[in-house]
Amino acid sequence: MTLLPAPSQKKLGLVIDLDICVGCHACAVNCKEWNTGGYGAPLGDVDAYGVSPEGAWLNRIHTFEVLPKNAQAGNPAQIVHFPKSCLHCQDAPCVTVCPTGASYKRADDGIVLVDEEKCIGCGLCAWACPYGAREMDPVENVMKKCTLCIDRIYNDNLPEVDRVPACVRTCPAHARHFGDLGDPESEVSLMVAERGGFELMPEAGTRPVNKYLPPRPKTAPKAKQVARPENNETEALDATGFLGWLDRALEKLG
């Protein structure tokens, strides 16, 4: 059993706003790419295009249809993307019940990583992970997770705007955003206190780093009154604008 490091003041971390994820998997597929080359071994892949494809991928995008409470009074069904990976908790359980301390928490930004040459694949932290971030390798046989691109971030050979996890440079809408959440000042923790930001799962009790903003509500926009000089009525136009109006039109021509 690996024993947690003490908390450290530095938290590094991912916040994610779900409002604006566009769901494109754009931070999935260069998270593949950048870890396939980088830190450990290549992210593997076996029948990659047959009929039964199984590989390794550090971050997935899970899409739902959500209803709000109040649907009935005007708030229509939305779809939310939910970008998922490791979530560098503070206190790990994949740490606690590794047998060959492979699975470590580091004392100095709190990122959670795998000692790849100290795990023997046997899955107990996979097990562990109340939200299923972790992956193993179907060729190298070694448990793989999000490093938060510790080979990225602290590389002084690359430009500034790099040194941030591949998925957050990536991502066209600027959903995801990487940073100190120790530090109350910081933008990400202002970004969190601003927008109600929260943890997956908090009853799991492992006070996950990473944080999720909440998407906004959706209301479905109010139908217009239109006046009819030909017949001085009024009638209503609903947010389908001219289709909708048409689609009435041709109900009353029966």
Contents of the next structure:
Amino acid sequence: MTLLPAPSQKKLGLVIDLDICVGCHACAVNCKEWNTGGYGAPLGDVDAYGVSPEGAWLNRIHTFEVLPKNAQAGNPAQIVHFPKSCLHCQDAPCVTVCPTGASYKRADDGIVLVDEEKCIGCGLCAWACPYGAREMDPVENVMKKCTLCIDRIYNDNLPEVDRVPACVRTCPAHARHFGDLGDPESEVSLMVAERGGFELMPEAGTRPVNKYLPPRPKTAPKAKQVARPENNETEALDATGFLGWLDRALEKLG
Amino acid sequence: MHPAISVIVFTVTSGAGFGAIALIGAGYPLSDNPLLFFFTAFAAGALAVVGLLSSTFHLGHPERAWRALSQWRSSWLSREGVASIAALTLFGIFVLARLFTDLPTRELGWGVSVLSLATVFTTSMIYAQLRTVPHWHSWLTPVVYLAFSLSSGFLLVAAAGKASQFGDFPVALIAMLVLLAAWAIKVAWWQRAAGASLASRGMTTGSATGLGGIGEVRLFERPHTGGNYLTREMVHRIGRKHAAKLRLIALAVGAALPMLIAAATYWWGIANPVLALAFVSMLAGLFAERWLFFAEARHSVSLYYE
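Since we've got the form predicted alone here, give me the form predicted in complex with the partner chain too.
Whole complex next, starting from this chain.
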């Protein structure tokens, strides 16, 4: 059913802290590993060991450079690593455009999934997604997307500590958090409230569940804190050896 | 956006086919010779069917295409599938009824017309609905699709039909006016598209990353050194390289040449079938136009990759 269900109480999603993501790509690698063996068909690759390897990934880490508004005052540009996966939008356009009912949003917890048995691989859902969260599998020719590790989070066979998405479990910097964003008292909701978490591209009208936490303001080093010699040329006078001789010789030339 | 040949062929030929079917259904005077009538109807139907079949070539799983008929309540693509099958089925019945019975077919014909135009409308809405592509996200998009469908369809039925004039207006003159109107709408579409950038809709790298509040955001590194499905499908830039040239080709072959052919038939009083040349020329121009429709459109995903 590609009509969106009534909004669920529970809104499972991720909160990603851009302040501490170090851009190690471990989340993407663990995502690929888990989802190749888990839900649906394996995440395909073509030419994996060749000249131009390519494949389907559910999570990709972009890197952006931000030139701060006060760059003129000597504040340096900032590098922000930016992991991006499905945001499990409340008004998911990828769901409603699907002609077959393969793309759907779960009524209980809001997770957006693809029923790969029904997917005809038309690609329209990927066109409808503003974020590029969906990728066609190059081997299976069905649409792939983040499942929020549905086969982990409800999996009683796993120790409780592992019942979170693979990307969250593996992040060495603890930059990724999983929880119920529909519950204002949940840890992730509190984190969003405290840090001023935001949605990506709100003008797209998709109302994402996933939120991002902004980098904390940088403390600029105080200007002229380090004492520096006023005139570097005076240093050269103290030079010894060959450079000292050269210095003196040039001095004599006037 | 990636200009897939299958989708370009699909939208142009099925558009022309359904345009011709709509005009036949509305009672455009075709030949009294049953064989000629059949061939005209067959040509129109074949264009529509070839287009629809072509569209299945870009599917990952064409064998599951039947599933696309199920979600008509929310999906324009599904609605298109339903509308096209309904239009073609009704058209088949209409043609058989006209050929082999004396039953009145007027109301049935109008039904065929409405369903054919509805099919073209649903096709256009697949693109017009996408907020991710500001170029397409406009009510002008369905107007352009309907205008090209009806004008190219008109050239086809005019070439095959028996009418030499409607009232005081010769068919060739009407063909010229129809072409002029359709391309004027397209020029208006181009003009609107020129101002419909991602930034004009508030979509910037700053809003896409949410980092715009800190300062100026630019991509430092892509997630990977190679390409991926998204970069090939939605961050396609090669097609835009020859945009100005292709636009001229579209206008010359799709508008000017067919209008000259129509003018010549009018001036020298040449028989209708010569308009078939105008039809072929227009389709060629529409292929260039449709290539640009995809190639020039920028998707918001490009903000994460450019």
